[in-house]
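This document starts with one chain, in the form predicted alone, laid out as structure tokens.
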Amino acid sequence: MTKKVQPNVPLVSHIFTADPSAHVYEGKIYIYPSHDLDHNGPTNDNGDQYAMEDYHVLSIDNFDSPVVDHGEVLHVKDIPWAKQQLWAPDAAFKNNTYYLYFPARDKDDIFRIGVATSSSPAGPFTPQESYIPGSFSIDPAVLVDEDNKAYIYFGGLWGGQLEKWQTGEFLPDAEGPDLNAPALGPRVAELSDDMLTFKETPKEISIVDEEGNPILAGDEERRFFEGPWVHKYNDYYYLSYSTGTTHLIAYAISKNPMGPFVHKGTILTPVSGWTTHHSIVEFEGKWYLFYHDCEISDGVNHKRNVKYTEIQYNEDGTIQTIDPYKK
């Protein structure tokens, strides 16, 4: 337990945390981060520096409360199909059950998405015997809509292997599209009623500009790289994501949870460290962005810490850009 949380200040410092997925359950905010390890392994575009092995769950009663670390809720050694690298997770609630969605490399070093379940938002979580059939890549995020339909969004370039799946099968030597071709989009699928399988083959989401033209692969200020997240505000679906190389959190909107989504702008300017990854949640009538940087490690990419800040919408529904270091 730590002192009460402050905006733009690490939520916890006793462990390294990243990729926070925040949800309101049972009147509290629960945060599902990845758990960075302090190690001396290689750093590369394949993401070998991100060697996470387990998940912790954090919670706060409100923003005047201390953070509770509920401890380890799932470890890679307890997941029958998984070999390594428990990267960014998300959680969802349906069927009176809490579901934890997570990526990991299978025994063939291919990223898949698994599911674990619990009767409590704080875990511990019990994994399914195998990954979701037909799943691939990283960064799952789940939206349970007002009609109780659930959608899973996922995908990440480079170490996230999304380029390898352009034909529908894994091609280890596949590269991304030409810089003047449409960028690869995240994938979306409706989940089955039991939340354990895809109801359909995942579809690629189209992200377009205001004129309806696809965002191109070379447009690194706006193109999708990883970390999709979808929330609803005033009947619009907001798809937000990391641009990767330019280190922005960008967003696009749609009236349809499967898109196409129209790019609207930037939510968060770059943080310290190579990655940026976030979630957006409403709590007690205000909206909050949870994100990470590398403050407590002075910029070491694989030793990150979760933070939060309030977000503001303009009257037209656009989101005001946040500078995480502006005093």
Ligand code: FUB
Second form
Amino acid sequence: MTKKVQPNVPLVSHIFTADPSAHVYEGKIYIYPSHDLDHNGPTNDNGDQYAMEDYHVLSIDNFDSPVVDHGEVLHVKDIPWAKQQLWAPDAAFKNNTYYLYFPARDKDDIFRIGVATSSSPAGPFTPQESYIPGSFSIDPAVLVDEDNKAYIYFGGLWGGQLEKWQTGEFLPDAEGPDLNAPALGPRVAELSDDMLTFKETPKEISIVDEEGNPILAGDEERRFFEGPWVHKYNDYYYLSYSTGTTHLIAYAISKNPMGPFVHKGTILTPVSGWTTHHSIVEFEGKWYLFYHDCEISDGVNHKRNVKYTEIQYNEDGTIQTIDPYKK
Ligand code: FUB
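Any chance you could show the form predicted in complex with beta-L-arabinofuranose after that form predicted alone?
And the full complex, kicking off with our chain again.
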């Protein structure tokens, strides 16, 4: 157990953590992060530095409480289909069961998305024998909507391999679209009622500007890169995501969980380190952004720490941009 949490301060420092997916379960905030490995292996655009092997679950009773680390809840050696790289996970609750969705490379080095289940939000989680049929790429995020339908959003460029799936099959040498062509969007699929398979072939989400024109691949301040997250506010679906190379968390809104989504602005300006990855959650009437930077390692990209800060909406539903280092 660590001392009381504070905004914009690493939640824990006894392990490296990243990609926090926060949810309120049983009246507490549960955080499902990646668990960064302390190693000196290769670093490249393929993401080999992110060599994670297991997941821990963190929780806080509220924002005046210490953080509880519930320990290792799933290890790659216990996932029959997975070879390596347990990247950004998310959790969902339905059917009286907690589901952990996670990406990993399969035995052919292709990223797939798996599911593991538990009767407790703190795990441990038991993985399914195989990955979700038809799944690919990284960064799953699941929204269980008010009508109890569940949607899984996923995708990531570069190491996340999304470029390689443009035809619907894995083409190892495929490149991203021309810079003047529409950017690749994250994928979405409704989940089956048992939450273990896709109900349909995943669709590509279109992100457009205020005039309805698709955001282009060369528009790196606004185009999707990785880390999709969807939350609901005032009957709108908010899709937020990392812009990767420009290090922003951007967002777009829609009345439909499958889009198209209209780009609205920036939620978070760049943090220390190359990546950030976030989630947004409501707790006791306020809204919070969980994200990561590299403060505890002084900027080493694969030794990250999760943090949180409050977000504010304007009256028109837009979100105020946060500078994570502004005092
Ligand atoms: O943590 C590994 C990868 O880095 C995640 O899957 C991406 O979103 C980025 O944060």
